[in-house]
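Form predicted on its own, single chain, as structure tokens, below.
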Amino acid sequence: MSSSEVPAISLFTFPPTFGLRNVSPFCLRVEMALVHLDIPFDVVLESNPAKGPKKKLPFIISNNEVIDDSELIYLHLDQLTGGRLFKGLSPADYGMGCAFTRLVDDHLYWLVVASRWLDDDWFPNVYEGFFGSFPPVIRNLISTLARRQMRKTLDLQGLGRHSLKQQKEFARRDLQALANVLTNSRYIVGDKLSVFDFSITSMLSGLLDNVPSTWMTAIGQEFPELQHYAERIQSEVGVYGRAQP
């Protein structure tokens, strides 16, 4: 199927705040993967999470299918193209990038939410960016709850239960093991860009390019290779998860 054949998609994701286009790296690596397979696409701006199907974004609308979470759409998208976005990759390829893709969604992921949610000099910051819309009172009770559940999924996923010197360095291991494939090679698996770069520099780009910088950010810039990488192939692509001047 070309991709005139495909029929146009509605993208859910959140507006910009901290510095980003949106502040979600599963919904930018979604926008990367439509812009690279060639696929018409409209973005539909959602700051409630809850309004998803399962409460959550990023998810799709395509051809009056609605298809959540961004592994799904990334299925549904290669069924639609005739297996275009995996295309190419050997096993061992798609085995190492579904690890990588593991280590950033299930582990870092939660430490970049760490550092925005559970710092409290950095917490104003989420305060303002997603609940300033909201009268002061409900806004004050909705922020207060919202952070007290988050408190909690860090500490049932383990995370929220080490100290921020802990955490730190939980962060740097698993940076220096994306360092470490990414210093003598430009991509994260095989010799071209693939869908994995997605997921891997979406959310490098989410720690990395997040305004004011959280110590993720800081830890972050002690990886030169990651930066250059991030940069390279936003570039490549032509999506960027920072807001644009």
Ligand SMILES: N[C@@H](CCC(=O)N[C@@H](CS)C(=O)NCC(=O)O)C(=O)O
The other form holds:
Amino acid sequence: MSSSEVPAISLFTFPPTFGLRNVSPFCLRVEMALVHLDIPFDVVLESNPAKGPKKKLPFIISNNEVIDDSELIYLHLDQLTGGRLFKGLSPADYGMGCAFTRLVDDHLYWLVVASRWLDDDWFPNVYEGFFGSFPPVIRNLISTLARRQMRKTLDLQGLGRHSLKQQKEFARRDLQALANVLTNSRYIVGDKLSVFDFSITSMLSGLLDNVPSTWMTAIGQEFPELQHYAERIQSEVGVYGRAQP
Ligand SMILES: N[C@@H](CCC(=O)N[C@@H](CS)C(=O)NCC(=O)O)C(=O)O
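Hand over the structure of the form predicted in complex with the named molecule; the form predicted on its own is what we had up.
The next block holds the full complex; its first chain is the one shown before.
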């Protein structure tokens, strides 16, 4: 199927917050994939992730089918375009790409979340950014309950049980692992732009371009090679995570 024959898609994503045009790395990477594949789509801004089938964003509506989770959306887009999204990736590239995606999604992401939600000095930005539009009478209650839930989630995940110093060291090791690859390679796997670059870049952009900066932003800035990589991938695709001036 050529891109002109692909039915239009609606992408449900969060509104801009924290200086990020697309505050969710999972939403941003789907947008990158859609643009890369030249698939027509509308962005629907949705503040309430509970509207999604699994109470998370992103989800898409494609030909009346609702599909959530960026990974499942990737698979759907690949199928829609006759294999164009994963085209050219060797099994080894695919394996490495999956492993690095798991590193950013299932480890680094939770440290990004911790840097926003657990830091008492930074939490007022979460309060304003995520709950500022609620009526004042319920804003405090909802944000307190949400923060309590987030502490519980981070505790169950495990990273929330570490000290701030240990969390920072974990983050630094995650970023160092990416930098070890990207110092000598243009792309995270193989020698061409791939869908895995969207997954890694969306997470890097979210932590580097976060305004005001968090402790995670400061650690990201220790790795200029990652900043250059994230900028280059965003400019190659033409989709940026930060809010446009
Ligand atoms: N595995 C999912 C993760 C999506 C996700 O965690 N989305 C977050 C925003 S970054 C969300 O909607 N969280 C709302 C919640 O958990 O209540 C994907 O790849 O799409």
